[in-house]
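Just one chain is shown here, as C-alpha cells, and it is the form predicted on its own.
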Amino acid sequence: MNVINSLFIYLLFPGFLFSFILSIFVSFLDRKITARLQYRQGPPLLQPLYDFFKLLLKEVTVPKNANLLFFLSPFLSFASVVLASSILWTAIIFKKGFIGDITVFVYLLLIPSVMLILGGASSGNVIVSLGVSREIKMLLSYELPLITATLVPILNSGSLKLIEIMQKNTLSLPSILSFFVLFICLYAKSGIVPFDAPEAETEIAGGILMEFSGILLGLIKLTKQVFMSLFPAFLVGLYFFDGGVVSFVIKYLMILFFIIIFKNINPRLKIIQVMKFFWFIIFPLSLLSVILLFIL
C-alpha cells in the first residue's frame, strides 16, 4: 500500500502530472500577461503545451565532442525539480512531510543548475563554455544568501520539517528581510531577466543552451517552468501560510504577477553586476536577517 501511495504522490498528484499541468498554466500566465503589457494578444492557453510537444518531435542534434552527461543532464534536472515539487506540494496540500525535508528541497533545487553546467560543459562548444562560466558565477553568487535566508524561518520555527515551519511562520523584521533575500535569490535561480546572462541570446546566441535541441531542450525548458511554478508556492508557504485554500491561491497569484511584472521592466544585468549585487548587498542582508532574529 505504501508503494502505491508513493507512486501516486510522485507520478500523479502532487508529483509529475500535477507539476506538469501547473507549469503549463503558469507559463501561459507569464506569456499572456507579458503580451498584454506589450499591447499584444498573447498565446492561447495550451500554447506552452504545444511548444513542448513540438520540441519532443524535433531531432536531437548531438555535438561532436559531447559525452553521456550531455544527454543525462536534462533528465536529471527535470527529475530533481519534480521531486522537489512533490515534497513542497505534499507539505502544502496534505500537511505531511519528513524531518529535514526543507534541506532536501533546497538541495534538489541546486541540482538543475549543476546539471546544466555539466551538460553544457560536456558539449565541447566554445560559446557554450562562456555561458557555463556565467552560470557558475551566478550559482556562486546567489546560493549562499539563499541558504542563509532560509535559516530564518527554520530557526524561527525550531524545525527542519516544511509543514511545521509553515505553521509557525511569523511576520517580523528578520522575516521581511529573509523574504526579500529569498525572493531575489529564487528569482535569479529561475534564470529570467535581468538574471539571464548565462543564456543571453542577443549576446552569446543562447549561451549554455546553444547545443541542446529536441527533447533535451524541451526538458530544460520544462524544468524552468516547473521551477517557476514552485517559486511563489515556496515563498507563500514559508512566510504567509495560513492553511486556507483561497488565501493561498490569492497570495500565490500575487507573487507570480509581481515576478512577471519585475521581469518585464528590467534590462539584463552584466555578470559582474550580478556578482557585486549578491555579494555586497544581498548576502549582507541575509546575514543581517539571521543576526536580527537572535537580537530581537
Contents of the next structure:
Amino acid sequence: MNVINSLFIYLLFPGFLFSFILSIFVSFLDRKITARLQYRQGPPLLQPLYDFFKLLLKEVTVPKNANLLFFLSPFLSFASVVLASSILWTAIIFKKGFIGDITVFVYLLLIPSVMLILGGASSGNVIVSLGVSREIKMLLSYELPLITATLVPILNSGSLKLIEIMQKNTLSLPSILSFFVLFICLYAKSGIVPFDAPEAETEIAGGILMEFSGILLGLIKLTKQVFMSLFPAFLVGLYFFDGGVVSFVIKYLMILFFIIIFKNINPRLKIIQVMKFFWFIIFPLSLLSVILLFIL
Amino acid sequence: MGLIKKSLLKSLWVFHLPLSPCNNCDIEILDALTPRYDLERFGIQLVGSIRHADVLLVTGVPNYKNYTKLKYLYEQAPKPCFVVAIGTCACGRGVFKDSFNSPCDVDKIVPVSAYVPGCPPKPEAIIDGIVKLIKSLKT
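Any chance you could show the form predicted together with its partner chain after that form predicted on its own?
Below is the whole assembly, all chains and molecules, this chain first.
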C-alpha cells in the first residue's frame, strides 16, 4: 500500500504528470509574456507540448566519443527534478513530509547541473567543453550562497521539515535578505537570461546543449521548465505561505511574472561578472542574513 | 494526421546555413524572425546548433571550399530534416551559373524540399515558402 501510494505521488499527482502540465503552462506564460513585451503575438498555448513531442520523434545523433553517461544524464536529471517537485508539492498540497526533506530537496536540485556537466563533457566536443567549464563556474558561484540562505528559514523555524518551516515563516530583516539571495541563486540555477552563459546561443551555439538531440534534448528542456515552475513555489512556500489556495496562486504568479520581466530587461552577463557578483555581493549578503538572525 | 506529425509541423526549428552568400538573404531571414513578422506564432525558432534543427535555410552559392561542408552538415542533422533554398543563388546559382569556382547546384548535393527565389526574397516570400513546405509535408 505504501509503495503504491509513493508511486502515485511520484508518477501522477504532485509528481510527473502534474509537474509536466504545470511546466508546460509556465513555459507558455514565459514565452507569451516575452512576446507581448516585444510587441508581438507569441506562440499558442500548446507550443511547449508540440516542441516536446517533436523532439520525441526526432532521431538521436550520437557523437563519436560519447559514452553511456551521454544517454543517462538527461534521464537522471529529469528523474531527480521530478522527485524534487513531488517532495515540494506534497508538502504544499497534502501538508506531509519527512524530517530533512528540505536538505533532500536542495541536493536534488543540484543533480541536473552535475548531470548536464557530465553528459556534456562526455560528448567530447570543443565548444561544449567551453559551456561545461562555464557551468562548473556557475555551480561554484551560486551553490554556497544558496545553502547559506536556506539556513535562515530553517533556523527561524527550528525544523528540517518543509511543512513546519512553511507554517512558521516570519517576515523580518534577515528573512527578507535571505529571500533576495535565494531568489538570485535559484534564478541563476534555472539558467535564464542574465545567467545563461553556459548555453549562450549567440556566442557558443547552444554551449552545453549543443550535442544533445531528439529525446535527450527534449528531456533537458523539460527539466529546465519543471525547475522554473518549481522555483516560485519554493520561494512562496518558504517565505509567504499562509495555507490559502488563492493567496498561494496569486503569490506564485506574481513571482513568476517578476522572473519573466527580469529576464526580458537584462542582457547576458559574462561568466567573470557572474562569479564576481556571487562571490563579492551575494555570498556576503547571505552570511549577513545568518549573522543578523543571531543578533536580532 | 497524428499528434507526432502535427507537433513536427507546429514546431519547425530553423538553422541558418550560409554558403558564403552576399548577406542580403540572411538579413531577410532575420527580418522574418524578428517581431514585425513574428514567426514564433507558428512555432518557428532560430536555433544555434545543427543537432537541434528541423529545417536548414541554405543561402548563397556552393563553391569548392564549402560544398563538402554542406553535405557534412546535412548528415549531422538529426532526421527528419528539410532543406529550404533561400534566394536565387541557392535555388539555381543565378549569375554564378558558369562561374569557375562553383561546382554544382545546392539540390545536387542535398535534397531540397522548397525553393524561395528572389534576390533577396522578401520576408513574406520566405514565410510563403515555409507555408508551402508545411503543406507539402501534410500530404
